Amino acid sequence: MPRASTFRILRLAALAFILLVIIYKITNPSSLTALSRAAGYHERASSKPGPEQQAAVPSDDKPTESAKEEVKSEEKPAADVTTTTAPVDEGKDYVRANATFVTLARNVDIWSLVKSIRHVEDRFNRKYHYDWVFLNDDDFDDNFKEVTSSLISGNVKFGKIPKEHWGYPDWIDQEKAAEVREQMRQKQVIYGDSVSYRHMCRFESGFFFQHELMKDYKYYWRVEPDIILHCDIDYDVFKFMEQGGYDYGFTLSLYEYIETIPTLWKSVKKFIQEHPEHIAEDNLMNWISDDNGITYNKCHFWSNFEIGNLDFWRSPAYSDFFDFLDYEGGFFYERWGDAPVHSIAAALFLPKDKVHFFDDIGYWHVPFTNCPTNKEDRLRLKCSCNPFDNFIWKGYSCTPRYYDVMKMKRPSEWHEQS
């Protein structure tokens, strides 16, 4: 045979063989995978830190490290609303309750807080369709109004904080703040020298509720930028509250960082004995003190998570304790955290029985993790949290002491979590 004519027959041999490698490359995509890593060519492994490897932060976490730390806010509060959707899964008839999301956010929050607007909507709002409350102490862009109007089911509703909640109170000497806030960075107090923070701490521990946007509802659940909600929520939990006379709930409770509310316990008391009447009986003050209210035990519900009544915060019990805190300064002077704050509100001005924890929501916020400690709830939740990693039966939490001042009975497998 001529060798022109070889050579051409191995051409089309080599073209018949591409041809036949690329119609199974499309009709085998999962194919690619395989070619690509027996040709060397490998995913290259995400570099961001997993839950396990991230630090530890506060209980009243908020501020990112690019917070901005100056003020801005105006006279009255800016809002915008956009589209609902009427309930599909529970039916036309479905009536929720009068209940919305909040969450205090800012607009370089964008991308952390949109997997916690995917987490809440797949796991629970895509059935029930509930209004969702944004707060900025400045305005948000289009751009964050856009992207969370597209993810969420309901209302949605944007508002800037007024001025006299995001800032210095008449009563307190900047200078003073100052030289706090640089004592604190000195000792390395986490969040101990952000401006920023303590404004965020006041607004939450004593203004969220007294927004105008706010001013209409009866229930909240508080949303943070990069939670997980693990499981499913089957049930309406606003529902729940409200048909159980629920004031407070919560998944998470620990300790508080002592450095961060030296004088928070002396200003309490000094406030019991002010005001006795607000004092509930049968409330939870063995929770929060091992002797009876002499001390503090640092315990508290981690109010990055929240679902509660806000007429509790509207209450004179809670208004007069707030008014009392702030002008004793801690907020400035000290680093005091609305966790804090609002735990021992619950704790001393709502009998036990209204205070409710909520053991099937699987939830996680940087560093710690609530898994439903029975098999048989995470299987039914599709909870994707691994059980050992349950932080509510380790020793820094402070939820078995809950279960022991309630006279609750512990779920079967919480010693293998312990």
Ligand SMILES: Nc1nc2c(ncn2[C@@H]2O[C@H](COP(=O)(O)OP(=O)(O)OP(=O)(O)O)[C@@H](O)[C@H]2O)c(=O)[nH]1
The other form holds:
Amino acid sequence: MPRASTFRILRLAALAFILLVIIYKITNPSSLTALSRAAGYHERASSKPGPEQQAAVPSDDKPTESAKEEVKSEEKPAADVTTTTAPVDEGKDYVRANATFVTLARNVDIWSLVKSIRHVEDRFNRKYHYDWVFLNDDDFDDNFKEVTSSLISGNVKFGKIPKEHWGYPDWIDQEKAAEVREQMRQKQVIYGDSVSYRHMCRFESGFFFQHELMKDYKYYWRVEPDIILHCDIDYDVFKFMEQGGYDYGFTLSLYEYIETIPTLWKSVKKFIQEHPEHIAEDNLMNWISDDNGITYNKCHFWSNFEIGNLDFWRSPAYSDFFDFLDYEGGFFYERWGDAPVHSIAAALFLPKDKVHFFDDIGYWHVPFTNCPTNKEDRLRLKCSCNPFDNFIWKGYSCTPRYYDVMKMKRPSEWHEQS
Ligand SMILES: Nc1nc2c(ncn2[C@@H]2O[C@H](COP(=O)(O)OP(=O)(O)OP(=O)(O)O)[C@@H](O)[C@H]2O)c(=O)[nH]1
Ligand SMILES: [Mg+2]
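Switching conditions: you have the form predicted alone, so give me the form predicted together with this ligand.
Complete assembly follows, chain above in first position.
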């Protein structure tokens, strides 16, 4: 008897449990969706055939109708634009600047890039939700789109670079270009033998601001893979650019490797003679030249970080300049970088008060660091950098010279970091 009653109690308990599960599932449909999504995702990931498996599938082995349906609904490619309506933390009436982040990248850069995105979001963009444009000379894959979209708090857009912006112009002698690459390889010039690096430098010099996805924006912040933001940014840098009337902002500056630009300054001087109308009064010539323009001192802003006004790159002065340099051929016959090209343009075509040094943006791109010089700022901005790594006051930095030319007062602790 006691055995039979125990059995009945157990059966009742089991029935009650099943009933509870059914009620829970009916009242929580999302749990079902989430479960099935997770299951579907897992299935997709594990059912993707590797090269050997692919070869083993006969070519006429077509999927069944229901299998096709499933693929369609589950494997929707990530959209080219991911939109969000998330509010700005500054308040619902806050008006953002017309601005975007922009990153040139390959699919393989994804895991280096996520770190940069996390830094930018955590230190700045989680408060403002600015858009982010990704550009590539190839198609972005779904993984790249999904992962970046999941991390960014603003709208995300993915664009392919048109062929004419990533390739040889027809006036370039490709045999001559190949010979130069071989010579640079022998001399071990960094990226000296790379074709893609040259297309990248030419694209960043002359075309990123012309891309369809960039056309409606006025300000941009360039972000590269594997960068670090060391400090909080507690104000809207794009609004700062707008309200201060700045066209170009930088964090690090240094001397260029002359092997990559042996004749660049000769071309710049030719351009200045042909287009004196583009040279701004009260410019930064004294920052890039020690002898009033006779020679280039190789100082440049490090362009892996830039916050700038896209209209400057779209101006007649810069268009004429880029076209002139492009025709000279140095992007391929030497290895002209976008950093000296942008910097020389900003230094010559802008009045110097339109350039801004972001001393408060703690930044690292291998191998240099901008760490706010004064302790008070580092504490206020919750910086994680070691002040002794601060490159700004070191011998190879051009920023002390910038302070001098701008007649700016150096922060009190600069000499401890020189
Ligand atoms: N789509 C695409 N992006 C590229 C290519 N080469 C470089 N990039 C991107 O262009 C930017 C500059 O390239 P980097 O390789 O970082 O050049 P770098 O900063 O001079 O060199 P590192 O010290 O290696 O960072 C980065 O955002 C890269 O992701 C390419 O062939 N295709
Ligand atoms: Mg880089």
